[in-house]
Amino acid sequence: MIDLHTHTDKSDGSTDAGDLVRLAVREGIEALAIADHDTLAGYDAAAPVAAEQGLELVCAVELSTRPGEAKLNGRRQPSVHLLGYWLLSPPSTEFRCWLESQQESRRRRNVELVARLEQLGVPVSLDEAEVYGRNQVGRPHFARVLCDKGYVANMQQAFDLYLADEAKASVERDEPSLEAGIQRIVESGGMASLAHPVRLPQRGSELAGLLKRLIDVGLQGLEVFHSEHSSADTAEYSELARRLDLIATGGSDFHGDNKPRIRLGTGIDSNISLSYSFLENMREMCAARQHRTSGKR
(Lines of atoms letter the chains of each structure in order from A and count residues from 1; the text may use other names and numbers.)
(Lines give C-alpha, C1' and ligand atoms only; values in the text may rest on other atoms or scores of the structure.)
(Ligands and ions follow the chains in the order given, each with its own letter.)
Protein backbone atom coordinates (compact mmCIF):
# COMPACT_ATOMS: atom_id res chain seq x y z
CA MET A 1 0.00 0.00 0.00
CA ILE A 2 1.12 3.58 -0.74
CA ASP A 3 -0.16 7.09 -0.06
CA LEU A 4 0.98 9.89 -2.34
CA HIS A 5 -0.95 12.83 -0.88
CA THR A 6 -0.44 13.66 2.80
CA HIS A 7 0.13 16.74 4.96
CA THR A 8 2.10 17.43 8.14
CA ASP A 9 2.07 20.21 10.71
CA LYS A 10 4.52 22.05 8.48
CA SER A 11 1.41 23.21 6.60
CA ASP A 12 -2.23 22.52 7.50
CA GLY A 13 -1.96 19.00 8.89
CA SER A 14 -1.82 18.22 12.60
CA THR A 15 0.82 15.47 12.55
CA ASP A 16 4.53 15.94 13.13
CA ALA A 17 6.54 14.83 10.08
CA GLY A 18 8.45 12.14 11.96
CA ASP A 19 5.26 10.86 13.59
CA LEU A 20 3.62 10.64 10.17
CA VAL A 21 6.47 8.43 8.95
CA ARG A 22 6.14 6.17 11.99
CA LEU A 23 2.36 5.98 11.52
CA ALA A 24 2.86 5.02 7.86
CA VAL A 25 5.21 2.21 8.87
CA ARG A 26 2.69 0.91 11.42
CA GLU A 27 -0.05 0.98 8.78
CA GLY A 28 2.05 -1.09 6.38
CA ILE A 29 2.60 1.71 3.87
CA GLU A 30 5.55 1.06 1.54
CA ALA A 31 5.89 4.54 0.01
CA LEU A 32 4.70 7.90 1.30
CA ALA A 33 4.57 11.32 -0.36
CA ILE A 34 4.39 14.40 1.85
CA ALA A 35 2.77 17.16 -0.18
CA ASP A 36 2.55 20.10 2.19
CA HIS A 37 1.11 23.36 0.90
CA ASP A 38 3.72 25.57 -0.75
CA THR A 39 6.61 24.12 1.26
CA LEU A 40 9.00 21.17 1.30
CA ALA A 41 9.64 21.56 5.04
CA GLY A 42 7.57 18.50 5.95
CA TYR A 43 9.41 16.32 3.46
CA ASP A 44 12.79 17.61 4.67
CA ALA A 45 11.91 16.92 8.32
CA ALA A 46 10.60 13.43 7.52
CA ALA A 47 13.51 12.32 5.31
CA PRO A 48 15.98 11.23 8.05
CA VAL A 49 13.21 9.45 9.98
CA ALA A 50 12.07 7.65 6.83
CA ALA A 51 15.64 6.50 6.18
CA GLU A 52 15.84 5.11 9.72
CA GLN A 53 12.47 3.38 9.42
CA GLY A 54 13.10 1.97 5.93
CA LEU A 55 10.15 3.83 4.39
CA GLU A 56 10.37 5.13 0.83
CA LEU A 57 9.65 8.87 0.97
CA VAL A 58 8.56 10.67 -2.18
CA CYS A 59 9.30 14.39 -2.50
CA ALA A 60 6.12 16.30 -3.29
CA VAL A 61 4.36 19.64 -2.81
CA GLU A 62 0.85 21.03 -3.22
CA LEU A 63 0.79 24.50 -4.78
CA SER A 64 -2.08 26.95 -4.47
CA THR A 65 -2.69 28.65 -7.82
CA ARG A 66 -5.32 30.82 -9.47
CA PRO A 67 -7.13 29.98 -12.71
CA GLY A 68 -6.50 32.14 -15.76
CA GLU A 69 -9.52 34.35 -15.07
CA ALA A 70 -9.15 35.40 -11.44
CA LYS A 71 -12.82 36.42 -11.31
CA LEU A 72 -15.91 34.90 -12.90
CA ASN A 73 -19.18 36.86 -12.98
CA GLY A 74 -17.61 39.31 -10.56
CA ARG A 75 -16.77 36.61 -8.02
CA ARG A 76 -13.27 35.55 -7.07
CA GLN A 77 -12.59 32.02 -8.27
CA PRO A 78 -11.29 29.54 -5.71
CA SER A 79 -7.70 28.34 -5.71
CA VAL A 80 -6.76 25.44 -7.95
CA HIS A 81 -4.31 23.04 -6.34
CA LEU A 82 -1.41 21.47 -8.17
CA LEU A 83 0.60 18.50 -6.97
CA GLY A 84 4.28 18.38 -7.84
CA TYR A 85 6.20 15.09 -7.65
CA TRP A 86 9.95 14.62 -7.98
CA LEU A 87 10.21 10.97 -8.94
CA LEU A 88 13.49 10.96 -10.87
CA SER A 89 15.58 13.76 -9.32
CA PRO A 90 15.30 16.26 -6.43
CA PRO A 91 13.76 19.71 -6.93
CA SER A 92 16.08 22.51 -7.94
CA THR A 93 17.50 25.10 -5.57
CA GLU A 94 15.71 27.78 -7.57
CA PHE A 95 12.37 26.09 -6.91
CA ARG A 96 13.04 25.94 -3.19
CA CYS A 97 13.84 29.67 -3.15
CA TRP A 98 10.65 30.42 -5.04
CA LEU A 99 8.63 28.43 -2.48
CA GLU A 100 10.02 30.63 0.27
CA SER A 101 8.64 33.68 -1.54
CA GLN A 102 5.23 31.97 -1.49
CA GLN A 103 5.52 31.60 2.27
CA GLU A 104 6.12 35.33 2.61
CA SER A 105 2.92 35.98 0.65
CA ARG A 106 1.04 33.72 3.07
CA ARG A 107 2.46 35.63 6.06
CA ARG A 108 1.29 38.98 4.61
CA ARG A 109 -2.19 37.55 4.08
CA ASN A 110 -2.37 36.43 7.72
CA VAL A 111 -1.56 39.90 9.03
CA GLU A 112 -4.36 41.37 6.88
CA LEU A 113 -6.74 38.61 8.00
CA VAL A 114 -6.13 39.46 11.67
CA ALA A 115 -6.99 43.11 10.92
CA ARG A 116 -10.19 42.13 9.08
CA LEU A 117 -11.38 39.91 11.94
CA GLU A 118 -10.69 42.72 14.41
CA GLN A 119 -12.85 45.08 12.33
CA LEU A 120 -15.67 42.53 12.35
CA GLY A 121 -15.65 42.29 16.14
CA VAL A 122 -14.09 38.84 16.36
CA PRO A 123 -10.53 39.62 17.45
CA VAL A 124 -8.02 36.84 16.89
CA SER A 125 -4.29 37.31 17.25
CA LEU A 126 -1.61 35.81 15.07
CA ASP A 127 -0.03 34.35 18.21
CA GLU A 128 -3.25 32.44 18.93
CA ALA A 129 -3.30 30.98 15.42
CA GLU A 130 0.38 30.06 15.69
CA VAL A 131 -0.43 27.75 18.60
CA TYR A 132 -2.05 25.45 16.03
CA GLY A 133 0.07 26.32 12.99
CA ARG A 134 3.51 26.67 14.45
CA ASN A 135 5.33 26.24 11.16
CA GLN A 136 2.84 27.61 8.62
CA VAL A 137 -0.31 29.42 9.71
CA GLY A 138 -3.28 28.98 7.43
CA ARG A 139 -7.02 29.49 7.51
CA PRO A 140 -7.75 26.16 9.30
CA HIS A 141 -5.68 27.41 12.25
CA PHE A 142 -7.65 30.64 12.41
CA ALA A 143 -10.84 28.57 12.22
CA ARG A 144 -9.79 26.57 15.28
CA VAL A 145 -9.16 29.77 17.26
CA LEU A 146 -12.58 31.13 16.23
CA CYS A 147 -14.08 27.90 17.59
CA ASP A 148 -12.05 28.08 20.81
CA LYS A 149 -13.22 31.63 21.48
CA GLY A 150 -16.86 30.79 20.87
CA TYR A 151 -17.31 33.02 17.83
CA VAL A 152 -18.50 30.04 15.76
CA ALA A 153 -19.94 26.61 16.52
CA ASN A 154 -17.54 24.62 14.32
CA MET A 155 -14.81 24.79 11.69
CA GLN A 156 -17.27 24.80 8.78
CA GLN A 157 -19.11 27.79 10.20
CA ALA A 158 -15.79 29.60 10.65
CA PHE A 159 -15.11 29.23 6.95
CA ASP A 160 -18.68 29.99 5.87
CA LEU A 161 -18.89 33.20 7.90
CA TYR A 162 -15.33 34.52 7.90
CA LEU A 163 -12.60 32.60 6.09
CA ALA A 164 -13.82 31.20 2.75
CA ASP A 165 -12.96 33.09 -0.43
CA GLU A 166 -16.26 35.00 -0.47
CA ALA A 167 -16.72 35.25 3.32
CA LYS A 168 -16.69 38.47 5.35
CA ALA A 169 -13.03 38.42 6.38
CA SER A 170 -11.67 37.04 3.11
CA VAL A 171 -8.24 38.35 2.10
CA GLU A 172 -6.77 37.60 -1.31
CA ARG A 173 -3.29 36.08 -1.29
CA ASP A 174 -0.81 36.51 -4.12
CA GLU A 175 -0.74 33.15 -5.85
CA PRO A 176 0.82 32.10 -9.15
CA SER A 177 -1.43 31.39 -12.09
CA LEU A 178 -2.26 27.76 -12.75
CA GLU A 179 -0.05 27.80 -15.82
CA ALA A 180 2.86 29.44 -13.98
CA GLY A 181 2.62 26.83 -11.21
CA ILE A 182 2.84 24.01 -13.74
CA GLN A 183 5.84 25.60 -15.39
CA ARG A 184 7.62 26.09 -12.03
CA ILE A 185 7.22 22.41 -11.19
CA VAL A 186 8.29 21.17 -14.61
CA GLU A 187 11.29 23.49 -14.85
CA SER A 188 12.50 22.22 -11.47
CA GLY A 189 12.49 18.61 -12.70
CA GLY A 190 9.11 17.56 -11.31
CA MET A 191 5.86 16.31 -12.77
CA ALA A 192 2.72 18.40 -12.27
CA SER A 193 -0.63 16.78 -11.51
CA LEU A 194 -3.98 18.52 -11.12
CA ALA A 195 -5.17 17.81 -7.55
CA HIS A 196 -8.64 16.56 -6.50
CA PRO A 197 -10.47 17.57 -9.70
CA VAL A 198 -13.81 16.95 -7.96
CA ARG A 199 -13.41 20.39 -6.36
CA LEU A 200 -13.28 22.13 -9.74
CA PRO A 201 -16.43 23.61 -11.27
CA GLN A 202 -15.65 21.97 -14.63
CA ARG A 203 -16.91 18.49 -15.46
CA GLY A 204 -17.22 16.46 -18.63
CA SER A 205 -16.14 18.14 -21.86
CA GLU A 206 -15.39 21.40 -20.05
CA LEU A 207 -12.89 19.65 -17.78
CA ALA A 208 -11.38 17.83 -20.75
CA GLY A 209 -10.90 21.17 -22.49
CA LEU A 210 -9.16 22.62 -19.43
CA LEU A 211 -6.85 19.63 -19.18
CA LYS A 212 -5.91 19.83 -22.87
CA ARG A 213 -4.99 23.48 -22.42
CA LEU A 214 -2.89 22.67 -19.35
CA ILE A 215 -1.17 19.76 -21.11
CA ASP A 216 0.11 22.29 -23.62
CA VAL A 217 1.97 24.12 -20.83
CA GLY A 218 3.38 20.99 -19.22
CA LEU A 219 0.70 19.26 -17.10
CA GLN A 220 1.51 15.55 -16.92
CA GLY A 221 -0.85 14.08 -14.33
CA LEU A 222 -4.37 14.00 -12.92
CA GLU A 223 -5.26 12.98 -9.37
CA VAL A 224 -7.66 10.14 -10.14
CA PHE A 225 -7.80 8.63 -6.64
CA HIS A 226 -8.72 10.88 -3.70
CA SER A 227 -10.73 10.59 -0.49
CA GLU A 228 -13.39 12.98 -1.78
CA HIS A 229 -13.92 11.11 -5.05
CA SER A 230 -16.91 8.82 -5.37
CA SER A 231 -16.55 5.63 -7.40
CA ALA A 232 -18.25 7.45 -10.29
CA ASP A 233 -15.79 10.36 -9.99
CA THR A 234 -12.84 7.97 -9.98
CA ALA A 235 -14.15 6.19 -13.08
CA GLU A 236 -14.63 9.52 -14.88
CA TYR A 237 -11.15 10.81 -14.04
CA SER A 238 -9.52 7.46 -14.83
CA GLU A 239 -11.06 7.52 -18.30
CA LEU A 240 -10.01 11.17 -18.80
CA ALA A 241 -6.44 10.35 -17.82
CA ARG A 242 -6.38 7.38 -20.19
CA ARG A 243 -7.87 9.35 -23.08
CA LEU A 244 -5.58 12.35 -22.64
CA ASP A 245 -2.45 10.30 -21.85
CA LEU A 246 -2.11 11.81 -18.39
CA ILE A 247 -0.35 10.01 -15.54
CA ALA A 248 -2.86 8.95 -12.88
CA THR A 249 -1.88 10.01 -9.36
CA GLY A 250 -3.64 9.46 -6.06
CA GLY A 251 -3.61 9.63 -2.30
CA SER A 252 -5.72 10.14 0.78
CA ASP A 253 -5.06 13.87 1.41
CA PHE A 254 -4.41 12.95 5.04
CA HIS A 255 -4.41 15.91 7.48
CA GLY A 256 -4.46 14.09 10.82
CA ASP A 257 -6.89 15.54 13.38
CA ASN A 258 -7.73 18.44 11.07
CA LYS A 259 -9.62 16.03 8.78
CA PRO A 260 -10.43 13.15 11.13
CA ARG A 261 -12.54 11.15 8.67
CA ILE A 262 -9.56 10.59 6.38
CA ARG A 263 -7.34 7.63 7.29
CA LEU A 264 -3.78 7.40 6.10
CA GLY A 265 -3.53 5.14 3.07
CA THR A 266 -7.21 4.25 2.82
CA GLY A 267 -9.06 7.57 2.72
CA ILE A 268 -12.70 7.82 3.79
CA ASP A 269 -14.44 4.51 4.51
CA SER A 270 -11.57 2.69 2.75
CA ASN A 271 -12.35 4.24 -0.64
CA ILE A 272 -8.66 4.22 -1.67
CA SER A 273 -6.22 1.33 -2.01
CA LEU A 274 -3.12 1.88 -4.10
CA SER A 275 -0.38 -0.71 -4.50
CA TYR A 276 3.34 -0.05 -4.95
CA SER A 277 3.02 -0.88 -8.65
CA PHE A 278 0.99 2.34 -9.01
CA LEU A 279 4.06 4.37 -8.04
CA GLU A 280 6.29 2.24 -10.27
CA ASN A 281 3.99 3.01 -13.20
CA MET A 282 4.18 6.75 -12.45
CA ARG A 283 7.98 6.58 -12.47
CA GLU A 284 8.10 4.60 -15.71
CA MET A 285 5.78 7.05 -17.47
CA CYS A 286 7.77 10.04 -16.20
CA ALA A 287 11.05 8.51 -17.36
CA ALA A 288 9.61 7.70 -20.78
CA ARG A 289 8.36 11.25 -21.24
CA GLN A 290 11.65 12.71 -20.09
CA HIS A 291 13.45 10.50 -22.60
CA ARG A 292 11.14 11.59 -25.42
CA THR A 293 11.59 15.24 -24.50
CA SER A 294 15.38 15.02 -24.38
CA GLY A 295 15.37 13.20 -27.71
CA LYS A 296 13.62 16.13 -29.37
CA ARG A 297 16.28 18.64 -28.28
Given for the second form:
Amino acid sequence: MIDLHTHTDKSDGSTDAGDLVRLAVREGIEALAIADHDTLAGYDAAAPVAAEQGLELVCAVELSTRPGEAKLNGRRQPSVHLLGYWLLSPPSTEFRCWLESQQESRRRRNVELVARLEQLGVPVSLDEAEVYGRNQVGRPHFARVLCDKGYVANMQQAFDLYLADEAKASVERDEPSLEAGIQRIVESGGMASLAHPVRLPQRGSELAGLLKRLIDVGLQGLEVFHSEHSSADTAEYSELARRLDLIATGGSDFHGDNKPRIRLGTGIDSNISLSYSFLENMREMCAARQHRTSGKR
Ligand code: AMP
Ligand code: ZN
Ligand code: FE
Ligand code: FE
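I have the form predicted on its own already, so could you send the form predicted together with ligand AMP?
First the chain shown before, then all remaining chains and molecules of the complex.
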Protein backbone atom coordinates (compact mmCIF):
# COMPACT_ATOMS: atom_id res chain seq x y z
CA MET A 1 0.00 0.00 0.00
CA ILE A 2 1.12 3.57 -0.71
CA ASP A 3 -0.25 7.05 0.03
CA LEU A 4 0.77 9.93 -2.22
CA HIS A 5 -1.22 12.79 -0.69
CA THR A 6 -0.74 13.59 2.99
CA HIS A 7 -0.33 16.66 5.18
CA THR A 8 1.70 17.29 8.33
CA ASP A 9 1.49 20.02 10.96
CA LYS A 10 3.86 22.06 8.79
CA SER A 11 0.66 23.01 6.93
CA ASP A 12 -2.87 22.15 8.01
CA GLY A 13 -2.44 18.54 9.12
CA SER A 14 -2.28 17.73 12.83
CA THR A 15 0.54 15.19 12.69
CA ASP A 16 4.20 15.88 13.29
CA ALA A 17 6.31 14.87 10.25
CA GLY A 18 8.31 12.24 12.14
CA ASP A 19 5.14 10.82 13.70
CA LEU A 20 3.54 10.58 10.25
CA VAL A 21 6.48 8.50 9.01
CA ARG A 22 6.21 6.19 12.05
CA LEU A 23 2.44 5.90 11.57
CA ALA A 24 2.96 5.02 7.89
CA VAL A 25 5.43 2.30 8.81
CA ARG A 26 3.01 0.90 11.41
CA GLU A 27 0.19 0.88 8.86
CA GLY A 28 2.30 -1.02 6.36
CA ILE A 29 2.72 1.85 3.89
CA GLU A 30 5.56 1.23 1.44
CA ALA A 31 5.83 4.72 -0.04
CA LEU A 32 4.56 8.00 1.37
CA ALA A 33 4.34 11.41 -0.27
CA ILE A 34 4.04 14.45 1.97
CA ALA A 35 2.27 17.15 -0.02
CA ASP A 36 1.90 20.02 2.41
CA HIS A 37 0.26 23.25 1.25
CA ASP A 38 2.84 25.58 -0.28
CA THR A 39 5.78 24.24 1.73
CA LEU A 40 8.36 21.45 1.70
CA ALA A 41 9.02 21.84 5.44
CA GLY A 42 7.08 18.68 6.34
CA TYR A 43 8.92 16.62 3.72
CA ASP A 44 12.28 18.01 4.85
CA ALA A 45 11.55 17.19 8.50
CA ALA A 46 10.33 13.69 7.60
CA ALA A 47 13.24 12.77 5.30
CA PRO A 48 15.81 11.76 7.97
CA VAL A 49 13.18 9.81 9.94
CA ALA A 50 12.06 7.99 6.78
CA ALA A 51 15.67 7.10 5.97
CA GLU A 52 16.13 5.72 9.47
CA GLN A 53 12.84 3.77 9.31
CA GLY A 54 13.43 2.47 5.79
CA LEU A 55 10.30 4.14 4.39
CA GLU A 56 10.32 5.45 0.82
CA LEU A 57 9.44 9.13 1.05
CA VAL A 58 8.30 10.98 -2.06
CA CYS A 59 8.88 14.72 -2.28
CA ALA A 60 5.68 16.58 -3.08
CA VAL A 61 3.78 19.81 -2.52
CA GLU A 62 0.20 21.04 -2.91
CA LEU A 63 0.04 24.56 -4.33
CA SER A 64 -2.95 26.86 -3.97
CA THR A 65 -3.50 28.54 -7.32
CA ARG A 66 -6.05 30.82 -8.92
CA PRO A 67 -7.90 29.57 -11.97
CA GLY A 68 -7.34 31.47 -15.24
CA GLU A 69 -10.28 33.77 -14.74
CA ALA A 70 -9.75 35.26 -11.27
CA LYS A 71 -13.41 36.28 -11.18
CA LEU A 72 -16.45 34.63 -12.65
CA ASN A 73 -19.71 36.63 -12.73
CA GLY A 74 -18.00 39.12 -10.41
CA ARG A 75 -17.27 36.45 -7.82
CA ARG A 76 -13.81 35.45 -6.74
CA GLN A 77 -13.19 31.87 -7.78
CA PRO A 78 -12.01 29.36 -5.20
CA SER A 79 -8.37 28.25 -5.22
CA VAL A 80 -7.48 25.27 -7.36
CA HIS A 81 -5.08 22.82 -5.75
CA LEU A 82 -2.17 21.58 -7.76
CA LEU A 83 0.09 18.72 -6.71
CA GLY A 84 3.77 18.63 -7.57
CA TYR A 85 5.75 15.37 -7.41
CA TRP A 86 9.51 15.03 -7.71
CA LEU A 87 9.94 11.40 -8.66
CA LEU A 88 13.17 11.59 -10.65
CA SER A 89 15.13 14.47 -9.12
CA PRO A 90 14.70 16.82 -6.16
CA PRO A 91 13.11 20.25 -6.60
CA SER A 92 15.43 23.05 -7.65
CA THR A 93 16.74 25.69 -5.26
CA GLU A 94 14.84 28.31 -7.28
CA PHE A 95 11.61 26.48 -6.57
CA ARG A 96 12.36 26.37 -2.86
CA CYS A 97 13.03 30.12 -2.87
CA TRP A 98 9.81 30.75 -4.70
CA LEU A 99 7.87 28.71 -2.11
CA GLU A 100 9.38 30.94 0.59
CA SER A 101 7.90 33.96 -1.18
CA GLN A 102 4.52 32.21 -1.14
CA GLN A 103 4.82 31.76 2.60
CA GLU A 104 5.54 35.46 2.92
CA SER A 105 2.37 36.34 1.02
CA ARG A 106 0.39 34.09 3.37
CA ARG A 107 1.88 35.89 6.41
CA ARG A 108 0.90 39.28 4.95
CA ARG A 109 -2.62 37.98 4.34
CA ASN A 110 -2.87 36.79 7.93
CA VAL A 111 -1.89 40.20 9.30
CA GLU A 112 -4.65 41.79 7.21
CA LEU A 113 -7.12 39.12 8.28
CA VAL A 114 -6.40 39.89 11.96
CA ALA A 115 -7.18 43.57 11.28
CA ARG A 116 -10.45 42.73 9.49
CA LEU A 117 -11.67 40.46 12.26
CA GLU A 118 -10.89 43.15 14.80
CA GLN A 119 -12.90 45.72 12.79
CA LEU A 120 -15.80 43.28 12.63
CA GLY A 121 -15.86 42.95 16.43
CA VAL A 122 -14.62 39.34 16.51
CA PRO A 123 -10.95 39.83 17.33
CA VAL A 124 -8.52 36.95 16.87
CA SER A 125 -4.83 37.59 17.37
CA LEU A 126 -2.08 35.96 15.35
CA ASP A 127 -0.81 34.35 18.54
CA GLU A 128 -4.18 32.72 19.11
CA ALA A 129 -4.30 31.33 15.56
CA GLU A 130 -0.71 30.12 15.89
CA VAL A 131 -1.73 27.83 18.74
CA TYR A 132 -3.42 25.68 16.08
CA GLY A 133 -1.19 26.48 13.11
CA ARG A 134 2.22 26.56 14.63
CA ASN A 135 4.13 26.38 11.39
CA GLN A 136 1.73 27.81 8.85
CA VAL A 137 -1.38 29.68 9.85
CA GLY A 138 -4.34 29.17 7.54
CA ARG A 139 -7.98 30.10 7.62
CA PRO A 140 -9.04 26.81 9.30
CA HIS A 141 -6.91 27.84 12.30
CA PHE A 142 -8.65 31.20 12.51
CA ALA A 143 -11.95 29.33 12.26
CA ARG A 144 -11.07 27.21 15.28
CA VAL A 145 -10.27 30.26 17.38
CA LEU A 146 -13.54 31.93 16.32
CA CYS A 147 -15.28 28.79 17.62
CA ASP A 148 -13.28 28.67 20.85
CA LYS A 149 -14.16 32.29 21.61
CA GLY A 150 -17.84 31.63 21.03
CA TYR A 151 -18.16 34.08 18.13
CA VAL A 152 -19.53 31.31 15.94
CA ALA A 153 -21.23 27.99 16.58
CA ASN A 154 -18.95 25.88 14.39
CA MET A 155 -16.15 25.89 11.82
CA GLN A 156 -18.49 26.11 8.85
CA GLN A 157 -20.22 29.14 10.33
CA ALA A 158 -16.81 30.76 10.81
CA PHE A 159 -16.23 30.37 7.08
CA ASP A 160 -19.73 31.35 6.03
CA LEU A 161 -19.80 34.50 8.14
CA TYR A 162 -16.18 35.64 8.06
CA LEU A 163 -13.52 33.59 6.32
CA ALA A 164 -14.90 32.25 3.03
CA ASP A 165 -13.70 33.91 -0.17
CA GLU A 166 -16.80 36.07 -0.41
CA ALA A 167 -17.39 36.54 3.31
CA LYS A 168 -17.01 39.70 5.41
CA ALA A 169 -13.41 39.28 6.52
CA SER A 170 -12.17 37.91 3.18
CA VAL A 171 -8.68 39.06 2.20
CA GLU A 172 -7.20 38.23 -1.17
CA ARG A 173 -3.82 36.55 -1.26
CA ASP A 174 -1.61 36.78 -4.32
CA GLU A 175 -1.65 33.16 -5.34
CA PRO A 176 -0.02 32.14 -8.61
CA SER A 177 -2.30 31.37 -11.53
CA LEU A 178 -2.91 27.68 -12.20
CA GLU A 179 -0.76 27.93 -15.33
CA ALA A 180 2.11 29.64 -13.46
CA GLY A 181 1.96 26.95 -10.76
CA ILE A 182 2.25 24.21 -13.37
CA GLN A 183 5.19 25.97 -15.00
CA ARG A 184 6.98 26.41 -11.67
CA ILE A 185 6.66 22.70 -10.87
CA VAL A 186 7.73 21.55 -14.32
CA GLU A 187 10.70 23.94 -14.51
CA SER A 188 11.94 22.67 -11.16
CA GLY A 189 11.99 19.08 -12.44
CA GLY A 190 8.66 17.92 -11.03
CA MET A 191 5.43 16.58 -12.45
CA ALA A 192 2.24 18.57 -11.94
CA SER A 193 -1.05 16.81 -11.20
CA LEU A 194 -4.42 18.46 -10.77
CA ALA A 195 -5.63 17.65 -7.23
CA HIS A 196 -9.08 16.29 -6.31
CA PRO A 197 -10.87 17.26 -9.57
CA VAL A 198 -14.18 16.58 -7.83
CA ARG A 199 -13.85 19.99 -6.16
CA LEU A 200 -13.70 21.83 -9.49
CA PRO A 201 -16.86 23.37 -10.87
CA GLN A 202 -16.13 21.77 -14.27
CA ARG A 203 -17.14 18.24 -15.21
CA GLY A 204 -17.38 16.23 -18.39
CA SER A 205 -16.41 17.99 -21.60
CA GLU A 206 -15.84 21.28 -19.80
CA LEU A 207 -13.27 19.60 -17.56
CA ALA A 208 -11.69 17.88 -20.54
CA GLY A 209 -11.33 21.27 -22.24
CA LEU A 210 -9.68 22.77 -19.17
CA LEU A 211 -7.31 19.81 -18.87
CA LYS A 212 -6.31 20.06 -22.53
CA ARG A 213 -5.41 23.72 -22.05
CA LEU A 214 -3.39 22.84 -18.95
CA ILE A 215 -1.62 19.97 -20.71
CA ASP A 216 -0.35 22.53 -23.23
CA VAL A 217 1.23 24.42 -20.32
CA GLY A 218 2.84 21.24 -18.93
CA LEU A 219 0.24 19.44 -16.76
CA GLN A 220 1.13 15.75 -16.64
CA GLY A 221 -1.19 14.20 -14.10
CA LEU A 222 -4.71 14.00 -12.70
CA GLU A 223 -5.54 12.92 -9.16
CA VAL A 224 -7.88 10.06 -10.00
CA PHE A 225 -7.90 8.48 -6.53
CA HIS A 226 -8.89 10.68 -3.57
CA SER A 227 -10.90 10.30 -0.36
CA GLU A 228 -13.63 12.61 -1.63
CA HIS A 229 -14.13 10.68 -4.89
CA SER A 230 -17.05 8.28 -5.16
CA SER A 231 -16.45 5.15 -7.20
CA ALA A 232 -18.31 6.82 -10.08
CA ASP A 233 -16.03 9.89 -9.82
CA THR A 234 -12.97 7.66 -9.81
CA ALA A 235 -14.19 5.80 -12.89
CA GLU A 236 -14.88 9.08 -14.70
CA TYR A 237 -11.49 10.63 -13.87
CA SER A 238 -9.67 7.41 -14.63
CA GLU A 239 -11.21 7.31 -18.09
CA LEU A 240 -10.45 11.01 -18.63
CA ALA A 241 -6.81 10.50 -17.64
CA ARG A 242 -6.53 7.56 -20.02
CA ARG A 243 -8.13 9.50 -22.87
CA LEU A 244 -5.94 12.59 -22.39
CA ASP A 245 -2.78 10.59 -21.68
CA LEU A 246 -2.48 12.06 -18.18
CA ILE A 247 -0.65 10.14 -15.45
CA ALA A 248 -3.13 9.00 -12.79
CA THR A 249 -2.07 9.99 -9.27
CA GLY A 250 -3.80 9.38 -5.97
CA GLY A 251 -3.76 9.56 -2.21
CA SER A 252 -5.93 9.94 0.85
CA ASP A 253 -5.33 13.66 1.62
CA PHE A 254 -4.68 12.65 5.22
CA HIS A 255 -4.84 15.61 7.67
CA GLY A 256 -4.70 13.70 10.97
CA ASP A 257 -7.21 14.82 13.62
CA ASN A 258 -8.12 17.84 11.49
CA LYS A 259 -10.04 15.54 9.12
CA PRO A 260 -10.63 12.48 11.31
CA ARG A 261 -12.66 10.51 8.77
CA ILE A 262 -9.68 10.22 6.43
CA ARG A 263 -7.41 7.26 7.20
CA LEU A 264 -3.81 7.14 6.09
CA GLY A 265 -3.47 4.94 3.00
CA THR A 266 -7.10 3.88 2.78
CA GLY A 267 -9.04 7.17 2.70
CA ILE A 268 -12.68 7.37 3.78
CA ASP A 269 -14.35 3.99 4.43
CA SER A 270 -11.47 2.30 2.60
CA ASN A 271 -12.28 3.95 -0.73
CA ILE A 272 -8.62 3.99 -1.81
CA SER A 273 -6.17 1.14 -2.23
CA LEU A 274 -3.01 1.84 -4.21
CA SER A 275 -0.21 -0.67 -4.54
CA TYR A 276 3.48 0.05 -4.88
CA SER A 277 3.31 -0.69 -8.62
CA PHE A 278 1.10 2.40 -9.00
CA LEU A 279 4.05 4.58 -7.98
CA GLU A 280 6.42 2.60 -10.18
CA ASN A 281 4.10 3.22 -13.10
CA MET A 282 3.98 6.96 -12.34
CA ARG A 283 7.75 7.08 -12.24
CA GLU A 284 8.12 5.19 -15.52
CA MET A 285 5.62 7.45 -17.27
CA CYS A 286 7.44 10.54 -15.98
CA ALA A 287 10.78 9.22 -17.16
CA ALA A 288 9.35 8.40 -20.60
CA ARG A 289 8.01 11.95 -20.91
CA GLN A 290 11.24 13.56 -19.83
CA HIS A 291 12.99 11.45 -22.42
CA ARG A 292 10.49 12.55 -25.07
CA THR A 293 10.76 16.26 -24.28
CA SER A 294 14.56 16.17 -24.13
CA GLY A 295 14.53 14.44 -27.51
CA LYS A 296 12.41 17.27 -28.95
CA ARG A 297 14.87 19.98 -27.91
P1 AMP B 1 -5.95 29.21 3.42
O2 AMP B 1 -4.94 28.31 2.75
O3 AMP B 1 -5.46 29.77 4.70
O4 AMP B 1 -6.48 30.26 2.51
O5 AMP B 1 -7.18 28.26 3.83
C6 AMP B 1 -7.75 27.43 2.87
C7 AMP B 1 -8.49 26.30 3.56
O8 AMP B 1 -9.65 26.82 4.19
C9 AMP B 1 -9.01 25.27 2.56
O10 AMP B 1 -8.07 24.24 2.32
C11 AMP B 1 -10.25 24.73 3.28
O12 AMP B 1 -9.86 23.71 4.19
C13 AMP B 1 -10.73 25.91 4.08
N14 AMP B 1 -11.84 26.63 3.40
C15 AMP B 1 -11.76 27.60 2.47
N16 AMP B 1 -12.98 28.07 2.12
C17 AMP B 1 -13.87 27.36 2.86
C18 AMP B 1 -15.29 27.38 2.95
N19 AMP B 1 -16.06 28.21 2.23
N20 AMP B 1 -15.87 26.51 3.83
C21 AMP B 1 -15.11 25.67 4.58
N22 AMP B 1 -13.76 25.61 4.52
C23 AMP B 1 -13.14 26.44 3.68
ZN1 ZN C 1 -4.94 20.63 3.53
FE1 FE D 1 -6.27 20.05 -1.58
FE1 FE E 1 -4.41 18.12 0.36
